[in-house]
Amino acid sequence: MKMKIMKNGKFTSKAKGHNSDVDLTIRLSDGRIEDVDINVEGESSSRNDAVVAQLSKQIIEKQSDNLDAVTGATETSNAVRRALTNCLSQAQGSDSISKKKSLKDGVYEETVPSYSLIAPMTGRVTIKDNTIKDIEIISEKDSQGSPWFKRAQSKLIPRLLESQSLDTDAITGASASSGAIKAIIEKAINDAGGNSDQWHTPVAKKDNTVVKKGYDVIVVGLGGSGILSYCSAADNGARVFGIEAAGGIGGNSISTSGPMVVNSKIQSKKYNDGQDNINEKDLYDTWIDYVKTDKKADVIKKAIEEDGPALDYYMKKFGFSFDGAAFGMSAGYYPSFVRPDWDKEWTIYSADNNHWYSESEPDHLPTFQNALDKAKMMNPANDYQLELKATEFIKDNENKVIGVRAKSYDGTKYEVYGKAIVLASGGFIGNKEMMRQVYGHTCHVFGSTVAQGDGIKMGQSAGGTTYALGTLPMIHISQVPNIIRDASLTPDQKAILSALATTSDAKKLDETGQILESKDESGTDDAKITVGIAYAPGFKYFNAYTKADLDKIKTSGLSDEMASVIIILLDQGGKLPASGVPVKDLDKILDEAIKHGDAWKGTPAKLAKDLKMDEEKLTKALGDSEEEYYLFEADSYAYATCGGLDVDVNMNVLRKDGTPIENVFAVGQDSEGVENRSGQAYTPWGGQAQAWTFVSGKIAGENAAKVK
């Protein structure tokens, strides 16, 4: 939109971003643009810093809304175009809303980035009589990673053709394939010669409510955790309700190899000739050696006890499966982390159908499908929903939880009453304030974004605590912060600068621009650990160059080091050369690595300044005031928090002298704080974290289904 007769003030706007609103404000003195606000916090891009600095830079030079999208950040830049617009419209008195411009019949073919690393989304759209008749996904590889693709076509596309408008929320769980989704009819759309911002109209909302009654127990989160609980409390007489935010269930466990196997009788007589699998004393000694404490020796000692016993109960009740790979089939493959001697104690999933989604991905959906299925066909009453948030509890004029309060994803509002109320929403990664409130910082998710600390919130809303809230989170995989999935750089290009940001030989700085401390990477200073599991300090570090370095690298070839790099689940697909052999393109990795934020180039003032570091520091890090320097950022990324919700051996939630709120319960990351220690990685044995989701959901439902 071009400049024209403006009046001065104050003028705000939002529009539909990748998964939120984003809110824009402007002012305007003498006709001009002198102030933006730009919020985009509730944005899941990485780089949403960017996309404030950037933009804002754009719109007061540019004084229009003419800007040039954020690398990586697309959606969320053309959501605060379209909130410039808006504004700009209101300070020249006329509606940004203009009639729809005609589109040519035909079918689109387009293809965008989505989900998968390797490979783009391709879709053709059918459009005439300027209305969107089909959308028709005919290549893509997000599905070769997980299920969530399927669930945002299968939701996501009917959605669409009925609303007819591109800000239809994006499934919950799935937010980069339908962000993909909605991009093929953005670029269908303006091929067909109309203008896709006017396909981002507001989509209704219902207002009712609705209210269920006669539950025995509610459970609140139907990830790992939550669908154990379900099935125990099910199977115990419960009448139980299930309430799911995302668009499927299964939440980080489906996505995880395994669990710990203590002593499970029928593992061990399939894998082991009947025998136990490890020593229960010698883990109980190691895990409260780990911990520093007894504080929690009786939940710990239950855990281990309770371990193989869960197992067995969900194999014999419920279908699940596991192989015995870790019962020595391959235990180099699966290391135990902390002790070598126990190649034993970590088994994994049987892959339903012989379907995996990498080498240590079994797709073990169907089993927790079916176990859910099973569990509600055990009472007429028993039921379940997704896309469903828990918002609250429902208290009585006593203050006693007496149920659940919940939202719809078409605004519909919930009342769910029950007795007991099982919270298992799977910690806290997806929400960045909590995380910054409880680390200082945020880190990159691979696991389940729904996981917004509810659950954890709920708890303490009833006179909860928490304990060990600051267990590092389950951070396994360093990598570039903006991963590129554009075409921009070939797969091999992509390893190259994954390893110049990882590998372990170059000159490390921390994010005030320091020397890196030597320090174990598993955030603990346990000598017995052999394999880092968490990042540290401040989840992120930089890779230092000199120009000079670079041109090695171009002439010479990376070194033994950088060649050897390796990236789990997040390379991309590229093979690094072999050390020794020159790296001719690496202007143009270079290049890309700068345009998509993963690397900086300048002197240490030009850097500190970008990096907002202490010049003064990072200038005594990299030696001369004077040169030009690269930085190469390798960030952290998750699958889930540990530090929870305090319980006891009942998966109670305990108030903060120690006595139980008898109705409320907390399993899997919303609990998982009573294993570990805060400050410190959680506990550096395979599996721990998925046997605690057996353990707890066990016990929890067990427990909640006695509540009278």
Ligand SMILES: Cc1cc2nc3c(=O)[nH]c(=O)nc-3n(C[C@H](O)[C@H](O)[C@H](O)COP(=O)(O)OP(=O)(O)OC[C@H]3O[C@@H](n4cnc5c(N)ncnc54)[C@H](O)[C@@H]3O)c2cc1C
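Numbering follows the first chain given and starts at 1. Bear in mind the structure is a predicted one, so any value in this text is a computation, not a measurement. Compared with the form predicted in complex with the ligand:
- Two rigid parts of the chain turn against one another between the two forms, and the hinge residue out of H476, I137, Q63, L550 is H476.
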Second form
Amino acid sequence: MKMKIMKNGKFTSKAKGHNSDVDLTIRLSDGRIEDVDINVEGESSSRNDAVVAQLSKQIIEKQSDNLDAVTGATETSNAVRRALTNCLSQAQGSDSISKKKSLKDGVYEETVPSYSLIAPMTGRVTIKDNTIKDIEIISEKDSQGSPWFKRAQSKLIPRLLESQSLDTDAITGASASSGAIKAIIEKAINDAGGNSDQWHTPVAKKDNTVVKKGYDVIVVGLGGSGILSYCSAADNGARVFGIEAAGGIGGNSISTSGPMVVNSKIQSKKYNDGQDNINEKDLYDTWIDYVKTDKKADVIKKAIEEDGPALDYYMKKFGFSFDGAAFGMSAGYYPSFVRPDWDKEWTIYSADNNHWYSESEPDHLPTFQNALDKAKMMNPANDYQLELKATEFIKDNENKVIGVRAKSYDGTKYEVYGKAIVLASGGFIGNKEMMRQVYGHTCHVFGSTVAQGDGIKMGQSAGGTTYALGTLPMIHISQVPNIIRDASLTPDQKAILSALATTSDAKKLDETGQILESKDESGTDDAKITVGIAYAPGFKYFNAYTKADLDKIKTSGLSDEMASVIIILLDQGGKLPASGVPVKDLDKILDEAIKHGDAWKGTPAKLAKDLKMDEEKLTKALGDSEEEYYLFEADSYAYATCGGLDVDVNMNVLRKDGTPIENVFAVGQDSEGVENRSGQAYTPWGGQAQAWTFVSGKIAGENAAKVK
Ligand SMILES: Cc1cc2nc3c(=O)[nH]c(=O)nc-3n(C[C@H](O)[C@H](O)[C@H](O)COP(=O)(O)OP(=O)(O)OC[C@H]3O[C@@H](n4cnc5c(N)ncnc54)[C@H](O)[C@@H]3O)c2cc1C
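Switching conditions: you have the form predicted on its own, so give me the form predicted in complex with the ligand.
Below: every chain and molecule of the assembly, starting with the one above.
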């Protein structure tokens, strides 16, 4: 939009970004944009800082809304641009959205990046009479790793066809796939001669309130621990209502490998000649030694004693099944992750329907769904609802919790009344502000970001206190900060980028610019940094290379170490070449890495300026102030947070004075701090978190069902 400013002053607007509203304020003086304030805090993009910096600069320089999107943050950048158009229109005294441009009838095939790291999403959009008539996704790989794409497809497409608006909300828990579907439509509109900016009309929301009464137990969150609580409450005779914010059940629990198993009778018989698979006293002593306090010794003891019986219960009653011991742990696959002699303590879910998401991830959504369906059938009053986000407790005059307020995706408000509440909302990894408060930093998320601390906050609002809230999140992955999802590099090139950033044989620098000292990764005294793992929120490192190092890779290939980097999960799709095979396209990889904010090039002085490092330290670490170096960043990626509400052996949330809140319970990641220690990584034996979902879920369900 060209500037013909009629008014000066401050103008503010918002526009829908990837999964939040983006806010923009500009200040105009003498017909020029003098100041820009962009707020993209609600967006989940790791490129937020780049969006603010680059777009603010562009706006001042260009004095127009003709902005170039920031690489890796197109949806957010477009929202900033639309908000700017709106502000400029206000300044010109006109409405920003003029009459919609006509579209040419046709079927438009479009390809866009999506959640999958392996392949983009392609869809066909049928346009007729200026209306989007049909949207068909003809190829995608998002569903290879999770059920989220199918949820977006089945729910979002009908809503988009009805609303004819790109401001239709993404499906909670499937925002990346939802964003890709909307991007396909956006491209189709533009290719049909239209202007997709004009297709962001507000979508009307309902404003009615639905009241539901007569429940014994309300479960907030139907991930693993919520479903297991629901099952045990229903099995103990309670009328149960489940509230789930996402477009489907299961939370992070459906993506996990499996739980720790402590002497389950069924598992021991099947896989260990009827013998115990672990010595409970040894496990208890090791655990207490790890958390360095016996403050929650009773809960830890219970978690150990009840693990086998809980797994047996859910296997017998609700159809769960597990294979033998997970992975080759005794062979040292995760050297510092478990005690090598505990080679049978971690089991994995059996694959349902013979469907495995990848080599190591079985699809166990059907197991959780079947269990929930079975529990629902136990009483005709039992029910649950998806896309319903619990927001706060309802309390009576004496401050007793008597229900939960919730909001549906369509705006409908709910008041659900019940005698007992189980909080099972999965922790707070999706809440950046809370992460900053607790850890001083955020970290990237590998998993669901729906968990935003709602359960913990609700528990606190009832007088509950937290325990070991600052336990470090579950970080098992380090990767480049900005995963490249577009096709600017091939999957194999992306794998090489990951290897450059995480290999252990490069010179490693910390964020101040000095050589990285060994860090204590697991919290145990003798543990050394697990090579290549960034282990805590905010912790990052840089692998440094000289031009000669990179030229050598071009001509003589990756080192043995680099070629054998295990880039688990976030492997960006491809395979690494064998060591010694020349990497002729390294320049292309470097260029794209720099564009995406994964690597930096320059003299120590330039790098120190770009990365806000200490120039003196960096020059000393790199060696030559005149030479150009290349720094590749590796950051931490977490599955979930671990600290939560304080609970007793019955899973009742505790007040600061140690007394239980009789009808409020917390399970799973909402209370896992009781097994851990603030400031330290969570207990380093495999499957402990999932084990807690089973044990805490069973106990909370039983006790919640008893509340009068
Ligand atoms: C990829 C991956 C692999 C993992 N592998 C393992 C493993 O092998 N072993 C292991 O022990 N642990 C593993 N974990 C850890 C795992 O996260 C926990 O064990 C487990 O999922 C915690 O269960 P939960 O019920 O607390 O959370 P979730 O299963 O995540 O459930 C929380 C639910 O609450 C919902 N919710 C959130 N807020 C609200 C609200 N306001 N209203 C209503 N609903 C809400 C969410 O949508 C979600 O469905 C893994 C995690 C990931 C991401």
